[in-house]
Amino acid sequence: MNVTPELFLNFLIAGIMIGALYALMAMGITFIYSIMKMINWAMGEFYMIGSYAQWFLVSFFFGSAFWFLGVLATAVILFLVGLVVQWLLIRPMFSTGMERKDEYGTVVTIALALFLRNLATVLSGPNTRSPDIDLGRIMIGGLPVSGNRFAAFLGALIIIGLFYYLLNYTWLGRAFRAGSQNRVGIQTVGINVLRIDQIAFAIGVTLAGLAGALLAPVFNVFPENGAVTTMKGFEIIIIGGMGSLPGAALGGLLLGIVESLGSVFIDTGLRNVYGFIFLIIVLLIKPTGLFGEKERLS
C-alpha cells in the first residue's frame, strides 16, 4: 500500500480521535479502581446503555438537530443508575464487614454485565441500530473528517476537561483524591467515605456512558458493543498504569494511534491485535505501566 504523507496524516488525526473516546471509557474505569480498590467488569454494558439512551432520546425526542441534548440527558441517566447500582450491589462490599471484597466485587460486576446485556437483548432484540445523525465531513487542514467523528472527539475533551476540573478544583475532587490515598484518613475529618464511593462510581460509569452516547452514531448499536469497548480499556489502564488517570488519557491517545496507523502500514483486519501488541511491549519495558500508582493508606 502507498502511504501518501497525506493519507498517514489523516489516520493519525483519526487514531487521536477514536483515542480520546478510548480514553473516556479507560478513566471511568481507573476512577473506580483509584476510589474503591474495585474493577467494575460491568463497565462495556454502561456503555452499551449509553449508546442505546443517545438512540432512544434522538430517535424519539430530541431529533437529530438536538443530539448533543440526548448526550446531556445520558449522563443524568447514567448518573442516576450508577447511584442505584453501587447502593444495591457494590456498598455492602464496604457496609458490612465483608472479607473477601475482590472475589464479591468480581463475581457482582460479571453476573451485572451479564445481566445488562441480556436484558437489552430482551428489550430491543439482537438487531443492530443508530441514530439518525449526520454531521457530513469538516476539512482539517485540507483534509476530509468525518462530522461524526469530530463531533464526539470535541465531546470526549470537553468531558475530560469538566472531569478535570472537578477532581482538581472542587471540594469534591479533593475528597476523591484523598479517598483514594487514605480512606481512613478522610474519615477521621468527618467525610462519609461511603457516600463518597457511591458518587465516585456513578461518575466513573457516567464516562463510560458518555463514550457510548458520543459513539453511538459513528459504531452501530446493539446488546454486546460494550464488549470489545472493555476490552479496549483494560489494555489501556494496563498501559497507562492501574490508578493512573493521567495513564488513562494518555494510554487511550497511543492506543487510538497505534491501530489506525497499523491499519494503514500493516492490515485493517488487525487492528484489534494491534493493541494487544503494544501492551506487550510497554510490559516489557515498563511492567508497572506508563505511570505508577501511590500506594494508598489503610
Second form
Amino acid sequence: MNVTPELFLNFLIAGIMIGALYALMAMGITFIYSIMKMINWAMGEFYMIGSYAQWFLVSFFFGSAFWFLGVLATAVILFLVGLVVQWLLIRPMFSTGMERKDEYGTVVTIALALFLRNLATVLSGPNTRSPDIDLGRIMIGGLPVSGNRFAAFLGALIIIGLFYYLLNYTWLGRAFRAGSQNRVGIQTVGINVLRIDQIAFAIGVTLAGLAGALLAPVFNVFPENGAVTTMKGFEIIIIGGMGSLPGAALGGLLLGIVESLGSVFIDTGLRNVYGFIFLIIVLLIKPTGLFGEKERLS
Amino acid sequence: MDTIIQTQDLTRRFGGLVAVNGVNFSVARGEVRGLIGPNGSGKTTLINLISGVYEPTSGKVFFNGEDITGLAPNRVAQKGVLRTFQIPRLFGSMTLLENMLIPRFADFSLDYLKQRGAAEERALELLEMAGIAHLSGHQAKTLSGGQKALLQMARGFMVEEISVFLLDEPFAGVNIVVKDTIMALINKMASEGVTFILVSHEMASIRQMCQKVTVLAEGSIIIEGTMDEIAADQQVIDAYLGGGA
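Cool, the form predicted on its own is there; where's the form predicted together with its partner chain?
Once more the chain from above appears, this time first in line as the rest of the complex follows.
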C-alpha cells in the first residue's frame, strides 16, 4: 500500500480516537483494581450492557437526535447496576473476612460475565444491532473523520476529564485515593471502606458502560461485543502499569494508535495482534509497565 | 475512676497458635497505660482486637460499658477508639493536610461545605503541635520515619469523638526530638481527657508516662502495677530473659 502523509495522519487520528475509548474502559478496570485489589473479569459485559442500553434507549425512547440523552441515561443505569452487583457479589468478600479474596473475585466475576453474556443472548437474541445514529462526516485538518467516532472520542475526553476532576478535586475522590493507598489506614480513622468499594465499583463499571454506549453506533451491539474489549482493557492496564490511572489513559491511547497504524502499514486482519506485540515490547523494556512501580517487599 | 476499656476472657487463635489467651484487661478513663512484654507476647494482637482489626476467637471487648466485640474498625473508630500502627498507615501520595482531613471528610457527607475552615484550622494546629506544620503541603511519602509517626498520631486527633488512643510502638525507630514531641502530644491530649494505651519497648518512656503498666507474656497478662513493681517481679524478669519453667 502506498502510504501518503495524509493517510498516515488519518489513521493516526483514528487511532487516537479509538484509543480514548480504550482508555475509558481501562481506567474503569484500573480504578476498581486500585481500590479493591481485584480484577473485574466482567468489565466487558458492563461495556456490553452499556451498548445495549444505548441501542435500546435511542431506538425506543430518545431517538437518534437525542442520542446523548441515551448516554446520560446509560450512565445512571450502569451506576445503579454497579451498586447492586457490588453489594450482592463483591461486598461479601470483604465483609465476611474471606481469606482468598482474589480467588473469590476471579471466580465470581468470570461467572458474572458468563451469566450476563447469556442473559443478553436470551433477551435480545444473537442478532447484531446498532442504534440509528449517523452524525455524518466532519473534516479535521482537511481529513474526513466519521462523526460517530468523533462524538465518541469527544464524549470519552469529557468523561475522562470529569473523572480526573472527581479524583483530584473532590473529597469523594480523595476518599477513593486514600482507600486505594491504605485500606486499613482509612478504616482505622473511621471511614467505611465498604461504602468506598461499592461506589468505586459502580463508577468503574459505569466507565466501561459509557465506552459501550459511545461506541454502540461505531461497532455493532451483540452479546459478545465486550469480550474483545475486555482483552484490550487488560492489555492496556499492563502496558500502563497495574493500578496506574495515568498509565491506563496513556496505554489506551498508545494501543489505539498501534492498532490503527499496524492495520495500515502491515495487515488489517492482524489488528488485535498488534496490541499483544506492543505489550511484549513494553514489558521487555519496562517490566512494571509504563507507569508501574516496583512493590517494596519489606 | 470508671472503666473506659475492658476485655473479658479475650482470646485470639491463629491456627494452633494462641496469640491472646483469655485476657481480662481494663483501663480507667483518663489513664495513660503501658502495655509491655517480650516480642510475640500478644501486645499488638490485643490492640488489633480492641480496635476491630481482628475479630476475637472468643471473649468480649467493652468500650464505656458497650459491647464493641466484632465491630468493623471504622465503627470502633467512630465510637472514639483510635489507634496507630508501628509502621504508619498513611496516604502517601496525599499531602499532610489532606491526610489530616480524611477522617473528617472522606465519609461522603457534605460536612466539608460548612466545616472546612474550622477543620483545616484544627489540622494545622495539630500539625504545629507535632512540629510538621511547615510540611503541610508536602506528600506524606516524602516524610522521614519519625515525621510519619507524628503525622499518624496527629491524624488520630482529628477524629472529634476520640476518647481512647491505642499507640503501637510510637517510639520505635524515632530520634530523641521526635520522641519528646510524641510524649508532649500524649501529655497534652491526656490532660484534655484522652485515655492512652501505650505499647512500647522503650522502658524509660513507659516509666515516665504511665501510672500503671500491664505485662503480657505468651498471650496472657502476668502482672499489672507500677513500673517499680513490675521491674522487681520475677515472672517479668523470666519472661524477658527466657528463664522460669
